[in-house]
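What follows is one chain in structure tokens, specifically the form predicted on its own.
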Amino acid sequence: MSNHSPISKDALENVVTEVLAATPFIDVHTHLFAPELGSLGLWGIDELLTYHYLEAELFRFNPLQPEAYWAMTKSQQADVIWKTLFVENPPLSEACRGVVASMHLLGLDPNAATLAQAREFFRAQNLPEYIGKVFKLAGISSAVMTNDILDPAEAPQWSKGGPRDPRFHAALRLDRILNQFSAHATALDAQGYKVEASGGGKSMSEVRRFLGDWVKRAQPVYMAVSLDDTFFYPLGDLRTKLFREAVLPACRDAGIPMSLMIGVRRQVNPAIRLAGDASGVADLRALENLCRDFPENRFLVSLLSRENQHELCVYARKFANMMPFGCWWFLNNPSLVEEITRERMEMLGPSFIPQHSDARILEQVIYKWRNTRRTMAPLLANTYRLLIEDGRNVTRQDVERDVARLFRGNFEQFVGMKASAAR
């Protein structure tokens, strides 16, 4: 059948599934790191099992107290999670099933009683080559990192120079600047940027200069910040001043978007550390004000609350400088991904970015992108089926164009990356 021939309704899902499998996606938001950044990158079975999603589940099934768990070594923690969630109980949750899928696709036995085989497998891997294997299994060509430029463990890694792995793109994470500026002003001052903890004096121009210098060094595709559910703009506070006078001007200087990830409630249960964060409903008039007041800036937006998703679509229809992306964190479950993506498709057509992995551990991209393709295939097929029933032909070329746009082109165009022929 020609790529230009109409697809029958009966063949739609097969065609969509084939195109999704053949299209290499760009993972637009992860917490992965290029090999050049050393031990910051997390991978392997112990890291996969001690991910904070699984730690939260552990404490639901096992009477082990958090303080006893934190006193264990990483391998001991992985062993207790494996025994509790995979041996003594069926791994039915999304996070557990993801480990099963990743192990299976890597040729490991997810039914094993111990982790001995898995640990031997990972000890034998050469990281740069292994990354290529994982990306191929995940069906992605590249990933965007999260680079905290005030992290004392990360910032020095960038001064080493040398070639950069082209599979990884930088993104400057500004949480310490926008959310905790007073606490981190001394770190900026120590690097030769004359800032004051109060934000006074030349602080705004110096922060703008600092960001400009990091843009030259890291060549990021966007800047980013994670914001709590109470975030609002504008207020008479330091964060508003930083947005208005430093961060958004720096984004314009560089010609890159600002990514806003809104809705986290930090440490509702601090005893379980990273697993202790929750979500809340945000006031999206903050987005309205930012998109309206800064029409020359572009905003990538992901929201943590399910309740905010429809309103986000409404605002995206009003502001072309806003790009909704992904189903973040607690929303990255197939039932919610399907609901949110269908709503976006109905309201925005293919003018959004359906998903990102948010992967913190390398192997997570395998199951997260497998799930995305599995969820997207019937959803897209049904969208095209309705279009055919309403009188419009759909061809394989149409499907290829739309899938490439959703999972590559929209991002490349919005952030100003040069489109690549990655098929």
Ligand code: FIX
Given for the second form:
Amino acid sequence: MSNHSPISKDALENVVTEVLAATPFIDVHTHLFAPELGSLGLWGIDELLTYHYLEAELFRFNPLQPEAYWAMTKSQQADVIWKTLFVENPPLSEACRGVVASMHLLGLDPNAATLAQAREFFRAQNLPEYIGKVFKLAGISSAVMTNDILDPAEAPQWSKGGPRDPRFHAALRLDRILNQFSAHATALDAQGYKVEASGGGKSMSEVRRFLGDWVKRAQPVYMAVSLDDTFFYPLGDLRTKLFREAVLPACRDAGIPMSLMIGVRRQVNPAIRLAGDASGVADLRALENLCRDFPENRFLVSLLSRENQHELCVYARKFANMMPFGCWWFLNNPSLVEEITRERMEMLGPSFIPQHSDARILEQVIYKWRNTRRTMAPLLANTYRLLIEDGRNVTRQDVERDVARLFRGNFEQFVGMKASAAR
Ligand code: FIX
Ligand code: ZN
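Shown: the form predicted on its own; wanted: the form predicted together with the ligand:
After this comes the whole thing, all chains and molecules, with the earlier chain placed first.
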């Protein structure tokens, strides 16, 4: 059958599955790092198992208290998580099954009683080459990093010029500036930017200059911030001033979008550290005001609350300078990915970015993208089935065009990246 001949309804899911498998995706938000950024990049079985999603689940199955867990070494922590969640109990949760899937696809035995075999395998890997192997298994061509440019652990890594590995794109993460400016004004000042903790004086133009210098250094595809569920814009606060006079102008100077990730309820249980964040419903009039007040800016948006998802689709219909992306964090589970993606397709057609992995550990991209493809195949096939039943032909070429657009082209076009071959 040629690429241009109509697909029959019963062949749809096979064709969609094949096209999803054959199209390398761009992972538009991760916490992965290019190998040139050294030990910031996490990989291997001990990191996979001490992922904060699994740490949260450990405390539900094991009476071990967090303080005692934090006092353990990384490998002791991995051992107790493996024993508790994978040996003594069935790994049925999404995060647990993900580790099973990644291990299995890497040729490791997820039924093993101990981690000895896995640790030996990872010890033998050469990272730059291994990244290629993992990206191939995940079906991704590149990943966007989260570069916290005021993090004392990361900033110096860029002094040697930073990565030029085409598999990794930079994104400037601005939480310290937008959410905790006064606490980080000294760090900016120490780098030669005349800012004041109050945000007064030349602070705004200096923050804009700081960001412009980082755009030159890191060539980011976007700037980003994670915002609490209580976030609002505009208020009479310093964050409003920073958005208006520094950050959004810097995005316009660079011609790149601002990514807003809204809805975190931070540290509801500080005892479990990174696992201690939760989710809350945000007031999306803040987003409405930003998209309307800054028509020259473009906004990538991901929301953490399931309750905000339908409103986000409505707002995406009102503002073409806003691009919904991903099923973030607690939403990255097949049941919710299916619900959210269907309502997006019904209201936006293929003009959104369905998913990002948010991977913190390299091998997570293997299972997170396997899950996305597994969820998307029947969903996309059903979308085309309805179109055929309502009178329109669908060809393999249509499917290839739409999958490439959803998982590559929409992002490339929205951030102004030159379109790269999808093969
Ligand atoms: O703010 C973020 O980028 C969040 O994705 C992370 O802080 C979060 O811990 C995470 O990794 C969720 O998947
Ligand atoms: Zn993230």
